[in-house]
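Here we start with a single chain on its own, the form predicted on its own, put down as structure tokens.
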Amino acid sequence: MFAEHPSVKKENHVPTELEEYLFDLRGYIHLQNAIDQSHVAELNVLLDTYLDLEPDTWRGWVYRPSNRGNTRHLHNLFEIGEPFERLIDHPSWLAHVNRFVGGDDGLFIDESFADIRVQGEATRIHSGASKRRIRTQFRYHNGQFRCGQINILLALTNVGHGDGPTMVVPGSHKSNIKHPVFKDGANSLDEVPAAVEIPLQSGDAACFVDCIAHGSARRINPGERRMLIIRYGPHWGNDRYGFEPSPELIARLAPERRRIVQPLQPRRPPNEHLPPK
């Protein structure tokens, strides 16, 4: 349906020394321009021939949960087409998924979804180093990254400030202590101490680890926000909810998409598709 831009670089961008420096202290990056104005428009053209989509249904592969208030999801992007599978393996952040990740044993991405929601949503604080648990851990040892989990945060639409932005703890990727406000149960970063927004226009993307506590500012301007959300890990990681990709959709990746997808090819008896007697 669409072609791959022509202006498309195919070269990876290698973080730089200040990326690695401002990534291991403040637990996340932005990455400006991180595609292009004609790939956020592919992006979002199909995207709106799934919104329709009732909540608890499928279509094809590509699934919608019954989210909590209007905030719309949509789970198994990369079954929505091409310009999705473009994302997969993108050069402005795939060596510093590689090198976050330390991804020399390859990768997996364990959650795909669009993230879709109005005036007066927000999402509440999460995470945090004090849990310590593996899955979204961060490390760093002998010069190299062992983060259990990282994350693209791509803006199809501009989000500043008003608009329900990103907001993150810088720095509590390697916190033991867990912020109080976790015990006033506070509803949205509006509300954290510490706590920063990242403006993103539309086709940046931020990169930080799953670990530092994060959510997002309440929406309070009129209009829609529009994120995509890419989850990286190592690749004996598995699907945060189960989800598989479909055959088609493995038949058609390149080798090196099809790595990150499935980087272990499932592994069952010949006769298996046989009804049984």
Ligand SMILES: O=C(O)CCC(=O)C(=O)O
The other form holds:
Amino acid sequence: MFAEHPSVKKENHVPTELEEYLFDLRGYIHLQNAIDQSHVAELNVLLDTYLDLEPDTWRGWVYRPSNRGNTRHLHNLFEIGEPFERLIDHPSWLAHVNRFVGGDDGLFIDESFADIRVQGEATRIHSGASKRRIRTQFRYHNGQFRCGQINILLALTNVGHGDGPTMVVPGSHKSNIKHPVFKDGANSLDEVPAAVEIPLQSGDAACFVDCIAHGSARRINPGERRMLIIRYGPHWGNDRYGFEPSPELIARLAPERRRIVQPLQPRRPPNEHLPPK
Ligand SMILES: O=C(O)CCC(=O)C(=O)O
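I would like to compare: after the form predicted on its own, may I see the structure of the form predicted in complex with this ligand?
The complete assembly is shown below, putting the previous chain first.
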């Protein structure tokens, strides 16, 4: 249906010294023009075909959970089609994610979903290093990053001020103290001291370690915000919600991509050892 995009063959963009410095310092970087506009268009066209999926239903291996307000999520992006599969090891961020997760054993994507939202919607502030969560931790040791979860948030629409941009508290991936707003029960980032917006043009991506305090501003403009969220971690991770890749996806992925979606082939006893049904 879709031709293999030439970007698949492109060399990986390795993180620059400045990007590494900023990632270490602030906990996030902004990747401009991470995918081109024709790829953005392909992704949007395919997403459109899933917009009629009812809450808490599946189409094939794509799942739409119950609504969170007027925000719609679609899980298991790579089941939607080849333009989504290209994101698994996209050359604009693969080397960054490898460097920030660290180690030589490879990656695993433990969650991938589309977040589609309209006016009035926001994501409350969450995370922050003081929680010391292993799964989402930031770590740097002997010249190597060893982060537990690196998020790629890829904008499929322009998400500027007023459009509900992602917000982070820079540096909070190393904080020892809980942001006071957590105690006040604040649930929107717009009023959170020290939080900054990451405005993205469609095709741009934000890359951040999940333990940074983050969320998104309330969308005040009319229209729709579309963001794809892909979370990478070390190869030994497991899926956040227990989703499994379809056998068809595993069969059609090239080995480099398959290893990121399913680092280890499941090992099962041969049929004669299985209990009768
Ligand atoms: O959608 C956003 O801008 C924020 C995403 C977020 O909160 C998350 O990745 O946990």
